[in-house]
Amino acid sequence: MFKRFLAIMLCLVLVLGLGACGEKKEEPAPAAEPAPAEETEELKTVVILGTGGTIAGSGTAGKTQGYTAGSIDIQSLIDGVPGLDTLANLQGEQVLNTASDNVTAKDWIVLAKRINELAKDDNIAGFVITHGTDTLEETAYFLDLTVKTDKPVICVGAMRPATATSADGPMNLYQSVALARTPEARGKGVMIVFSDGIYAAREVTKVTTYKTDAFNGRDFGALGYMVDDKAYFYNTSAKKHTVDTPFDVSELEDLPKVGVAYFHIDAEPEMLQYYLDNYEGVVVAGAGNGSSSTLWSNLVKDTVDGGSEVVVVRAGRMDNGIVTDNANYMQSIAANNLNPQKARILLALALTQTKDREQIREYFAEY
């Protein structure tokens, strides 16, 4: 009986063992081949030219006031922005390092000449100029008229120094480098990137003394927006710029002397007379449609009719609108929609080409 029990148990073990052995085991899936690394486009080269300003300023940690502009060199500025070197091969160069109120026409010429020289290098995709905000729009417009390349030239600054809490400079610089390497930015003239906005140098102006959203395009809005490192364009400037202007700085060391006379109620004619006697060109920052008092307008008329070579341009004190030719002011040239500080730049460059008033009038219509 015991032998029979053992035999039955042995049979059961054999049956179960054979069943287990006959069961098809699921083989482990073969290890997945590592995905090939995604091919990335070779990084383009962007040159960052430093001129100083708040973006390169330092002061008491966390504070937005009481800092020294232009106290950080361009390489330190570049190194202080996380991820900047992932956007492009960066080449930093310090042109000057100061508050933008100290920038001169001679500095502009040096900057334009340097960009024109570097632009001959096919390996350079674009340029970024770090700059103080006070005169940023002026430098940008001068470059818009004088650089001879269709490569992107981006001007950028900051409203808070690098040592402030929530400094705005790093993001502005990051987006400027991203735009400078963007092929769609070619041929659009000099631009300013600020607080996610892309602005044409001709139209942009500073609109606040303290907010980080410090610039806008006046009547014409932005050319587009930056979202992180991507540019979205919606508009272009209709005015000629860069390679399509006649203004050549290659032989210049300085600009003709042009001043801005600001009209207001009870503005003394002697102030305007000083400019008319001592400057090659005068921009009258007038009220309304560039208008001024009878005393001022008669002074301009008498000066021009009397044979003086001084060229007078009428601009408006307002941020928006257009100044047009007026029969009462035909001895002067309408600034179109340029504000006084930009009209001064165009007049100075025009005077490097000609003193013919009608030709200069055409320049103000074109540029």
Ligand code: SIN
The other form holds:
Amino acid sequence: MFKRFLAIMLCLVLVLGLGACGEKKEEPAPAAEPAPAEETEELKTVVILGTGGTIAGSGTAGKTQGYTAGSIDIQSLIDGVPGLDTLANLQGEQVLNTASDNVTAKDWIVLAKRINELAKDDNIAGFVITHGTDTLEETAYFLDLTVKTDKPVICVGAMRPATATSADGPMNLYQSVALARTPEARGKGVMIVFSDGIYAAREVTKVTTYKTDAFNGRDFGALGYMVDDKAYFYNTSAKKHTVDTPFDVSELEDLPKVGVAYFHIDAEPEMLQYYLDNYEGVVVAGAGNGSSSTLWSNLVKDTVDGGSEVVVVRAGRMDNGIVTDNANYMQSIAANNLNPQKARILLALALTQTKDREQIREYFAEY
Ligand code: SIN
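Output the structure of the form predicted in complex with the ligand; the preceding block shows the form predicted on its own.
Let's see the whole complex now, leading with the same chain.
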């Protein structure tokens, strides 16, 4: 009798708690809801230009090494990021699919031309470039000097291939698309989004061979943070960029040849001589304040004083600090605080405009 009473009571509790007396039905898990604003506001278009890199890399499931960069197409990358399509109308375009070490100046020009063309479309809010991290800072700085729009252009990559455990690409891509449609991101020049940070193309550099927090803004830090789809800005770059530069890619197919000669103890002058004789511009990645041996600096001096048109820029091998003009080295131009690989880009673009060293010296102060 008591057992029957207990059974009835239990059933009552279940009726009140579950709405039915009997077997509990598995409720389907509620779908993750997009933020309310996205439900009501008309979505803007963000164009995602795919170029390859580790973010599009594929290898042994779970592993971070031994993969092939640039093997997943842009549409699959887009489709693989949960919630990406709630941020914007996404338009993927495959420009290249390769490791970023294979990217060329010709590819940069194609990218810049495509962005300049698409930027005229009022429906497009901004751009994301997926790219390998090895040369990401170079592509970003080239675009920073050549795209003619104030719409956000965000460069992004990943340190782990898409097939790795805890791949970092999906969140980096999510945050990049979110930033590309953020009105506050307009007019700030080309930016890199990486590991929750927003960095100016001019200052950012890759700082590690394998960790996921792979970029920083050197002496200048980050422009801001990304937290999920929200951008928090604290700084802006003081240098001119995008619509405020004279660099015009519309008639370009390639860039003038500019090499980087890396100075070190016992550096042979023959290597520098080769660049001086065969290239239109040379960046000396010097020690300290862009310094090099007497052998090297005399070679530059003699070449320029001897009437050669080659333009030489002195940069520093260190990530931080500024290289200033030096009365002992006036045959060459100080790179300001650009690292050698970025000084090479500015010099190449400068040479599309002029061979006048004093004009190029001004460019290095301005951009
Ligand atoms: C690359 O730069 O394409 C390979 C390395 C990377 O994306 O991290």
